[in-house]
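Given as structure tokens, the chain that follows is alone and in the form predicted on its own.
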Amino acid sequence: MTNSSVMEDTLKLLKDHKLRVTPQRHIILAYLASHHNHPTVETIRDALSKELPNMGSSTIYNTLNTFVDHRLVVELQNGDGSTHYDYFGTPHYHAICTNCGKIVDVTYPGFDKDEKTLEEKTAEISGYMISGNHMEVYGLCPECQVKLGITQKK
């Protein structure tokens, strides 16, 4: 995605969410949506305070949960204490170490094409109204598995 489609997909998400569309929306909405190191509230800050000099975490925390509350961005605890976000654009999970705390992004073929999703399938056993859904795995990331002396079990 290159930066101008970034920026236009971001003001259209915007204008759909009927969100008013802010110099800071826009700007933290777009570094989400083309960064996907799952920043917390002060790598976003250090990221753009060149673009932005004048704007404090308190600014970004009220934007980012504007977000999550429009579902636009989803929160992530790794175990640090510290929370992360990350734009939700395309469906995936997360597999999250839980040694070092690293965040990855997980998606396969045909992840999002299943015969009936997963929300469809939890509304069906359960009598649910399903509003959506957040799904996390935790283990060791290869960099820590050798840190540890640690081999996968084939």
The other form holds:
Number of protein chains: 2
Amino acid sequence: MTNSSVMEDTLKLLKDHKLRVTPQRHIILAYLASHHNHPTVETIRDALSKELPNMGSSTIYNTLNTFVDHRLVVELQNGDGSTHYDYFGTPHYHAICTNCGKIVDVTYPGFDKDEKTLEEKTAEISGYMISGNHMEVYGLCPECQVKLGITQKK
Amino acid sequence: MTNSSVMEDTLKLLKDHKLRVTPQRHIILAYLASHHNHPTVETIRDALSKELPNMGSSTIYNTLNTFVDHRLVVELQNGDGSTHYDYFGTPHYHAICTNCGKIVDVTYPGFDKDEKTLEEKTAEISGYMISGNHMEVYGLCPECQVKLGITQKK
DNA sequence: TAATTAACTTGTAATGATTCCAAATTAGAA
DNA sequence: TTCTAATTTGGAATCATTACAAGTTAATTA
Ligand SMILES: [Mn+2]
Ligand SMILES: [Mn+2]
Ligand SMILES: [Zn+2]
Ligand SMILES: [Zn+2]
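Condition change, the form predicted on its own to the form predicted together with the DNA:
What follows is the entire complex, opening with the chain shown before.
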């Protein structure tokens, strides 16, 4: 995917959601859509400091909160004390390393089906009117397994 | 379950985990084991102020962190800004109200199986050595549906 | 039972992520 | 181009959680 098409796509996305298009919003959304690093606010600020040197972190918080409200972005915690953000273009869930905090995307054929089943069962049992879910799986990432000298039993 | 049997059971639990038995730990664990209210630190402090008027909130934080390390307790966020704690006696997951923050327990026959399947698939796909998971489902609780005048389509 | 000590509790201070706020700027409508 | 409500900015305020030093205590040992 070219850089310009990311800019076009995210511009369209903002307009489709009736969000006012500011350079800050556009650049932050494009950054998230083209990186899978699950960044914190600080990471985003550093990454965009060339393009928008005067952008304050309140703007990043405001912007991300807006995106979360519109479900363009999801929030994640990996235990390091700050919130991580993730562009949610295609449905997936996360594996999070309990040692280093690394977050990776996971999905598999039929995940959307499983997810829907879970929501339906939950609605039936709890009476809640379901609007979404989060699932996370914890463990040691491959690097940390090596680093800690742990052998995975097959 | 009688009050005294909760005290006996939680005492045994602490000893099984080789945790030093202090009145604070014992009473906090007994409180969590006998309430399903998913309390915050403040809620716990208020609830136990009669029995332990001098207990500081740092002690509650320390104690809960210890219990989380030993997997006796899990942490939950409901979006109100503070962490909620839950005695994890039997496997279950949570439905969380996006309007009022109410957290309810959910389980169903075969949940443990589904959970295991998810962990196995995740291990295979990601290479992580899995140690646990969290799943949460979001929506409007029955009370908030009424309060907000929303009709659930069948 | 008494002595010993590492572990725990307490109260307060420090931290740090996030939100709040007032003033300046700006996107989009007319 | 004009107008204005929405947004951005930067700095202060908030508040949940952690850090720390001093006092206390659970459990071990003799
Ligand atoms: Mn992701
Ligand atoms: Mn629960
Ligand atoms: Zn790792
Ligand atoms: Zn509710």
